Amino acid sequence: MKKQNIIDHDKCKKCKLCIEVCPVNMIGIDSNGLTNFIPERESICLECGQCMAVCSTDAIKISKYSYEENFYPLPEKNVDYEKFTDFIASRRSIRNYKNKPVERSIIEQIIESLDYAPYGSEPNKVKITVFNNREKIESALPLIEKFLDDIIHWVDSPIVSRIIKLKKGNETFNTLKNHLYPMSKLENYKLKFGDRITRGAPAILVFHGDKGAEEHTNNAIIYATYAIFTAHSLGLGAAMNGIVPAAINKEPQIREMFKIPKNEEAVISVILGYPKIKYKKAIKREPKITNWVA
């Protein structure tokens, strides 16, 4: 059971604010009239801190966190829409960098910025791995080529493709059919003709976890979701990377030159860089497939 949640009744306002945006259902009144926590229930708290986030008296500690670290006030102005959707517009997936390091100081900035990430259960369970040496990524290429080319004859194979789609699921299976196999056996990842699996990128975020530790596929998405934007608005280039955590999964001896412990899963990776190319132009894709339900 989560213990030291605590509400100060001397701050307490009795808005009861705290009551109603407690996802749990954690916080109620007792029998003597104060907001308190539920005994019994705070073994399920999420420990988001909403009610802390809420409360205008800083009357709430939850064990987690505490005001003077965790939480600041909110700026008075926000990004209108307009501005976000020129930001979220403008961002590329950039698989074209210029030959210069990243800072370590800026790549820090974008791993502080997951702090304020949304997640689902236990956000702790996902871990980052950063690689930020272009020699090293380099020394990998090789290893990750041969995993490429791996994907032709596994897919060519009826047995290892029923078995691909036993393990993995129908999702995983045609990402390699529809996707990664035709690129391999055209030749597109040979390094022959260049680097086109980390496209050259200086760095690169591995985001990683215990195999079935709750959320944390989801969760990885989100926090490379916030990655991706943040180096942008710090005017790196970024992309999502399927590949390398995929070649890590598969390949004992690339998951040791990533460092991800053997009992846990590569899910997405981010490649970094400073962009070599600028572009002219957004791209606004087809409109997706909606369905309203009065």
Ligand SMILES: Cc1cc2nc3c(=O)[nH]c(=O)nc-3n(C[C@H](O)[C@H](O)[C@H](O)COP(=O)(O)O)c2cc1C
Given for the second form:
Amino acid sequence: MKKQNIIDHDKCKKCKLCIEVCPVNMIGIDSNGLTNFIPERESICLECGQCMAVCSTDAIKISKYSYEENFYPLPEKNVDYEKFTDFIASRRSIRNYKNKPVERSIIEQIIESLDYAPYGSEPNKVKITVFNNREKIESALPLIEKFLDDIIHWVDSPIVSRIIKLKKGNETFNTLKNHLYPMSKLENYKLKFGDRITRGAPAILVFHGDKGAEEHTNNAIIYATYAIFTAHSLGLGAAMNGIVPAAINKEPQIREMFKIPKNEEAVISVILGYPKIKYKKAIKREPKITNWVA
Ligand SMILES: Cc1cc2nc3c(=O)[nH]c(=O)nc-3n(C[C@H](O)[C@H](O)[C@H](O)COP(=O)(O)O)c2cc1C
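Form predicted in complex with the named molecule structure, per the form predicted alone context:
To see the whole picture, the full complex is given below, headed by that same chain.
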């Protein structure tokens, strides 16, 4: 379908900012000296909206967006570095929740915040399935417990280990072998000790997408990261959870319970709820290994 990207030349001040910011060089000066979309490049538009956001006279319209629905003025003052680091430092992965459901409107606010996230290639190839029902989450736990127990047999078996490495790659295999296997061996996730899988959380968001969809893995992790910070800003506790998606991808019955379509893979999940415990200190971890070149 032809894109309806338009520049209103009565409004355009020819500042060329849209040309400068466009990530795919889709806007240029045409033979009449007017700023215009370059028709043969419109198919590579990322629909990021930056051209419209930078235009001071609202002269640009790309097919997906309108100034009325998708744009609003930014405040003059931004959060400063100190406030920002205080905020990110005060977030913790929350694994102790009050027995209190999360209002749907709050989860909607969290999901809405993902609209502001960066994305590779396509923003909407990641889907989010929301479970806001503790009973439903609990019903999946025995199957997830079994999946975690099975990891012991898989890693102990040289043949199965080789198959996992070949099919899933070294990163997945090493996560199983070096992270989940020792945990399972020590019965860390056994339900007889309580729910150490979803930690009693009343809600969980599962981020998933078509197996081959471009950049869906990176985008899902970015969206989940935004989700945990937005949850924190709303007074909720949250934590990433990699076990639930791994179990969904391996066991069809768990996939069915979480309503993830067969051709899709779960990438990451986020558990959510009201935190029971308040942390009094930020944790400053050891510095990242950094190579400064020149
Ligand atoms: C990709 C990923 C997967 C994670 N999976 C789990 C998980 O399955 N269960 C869990 O309790 N925490 C999980 N976490 C949370 C980490 O354990 C946590 O971020 C880490 O311990 C640091 O603690 P902090 O978030 O409070 O700084 C995961 C984090 C990431 C980034």
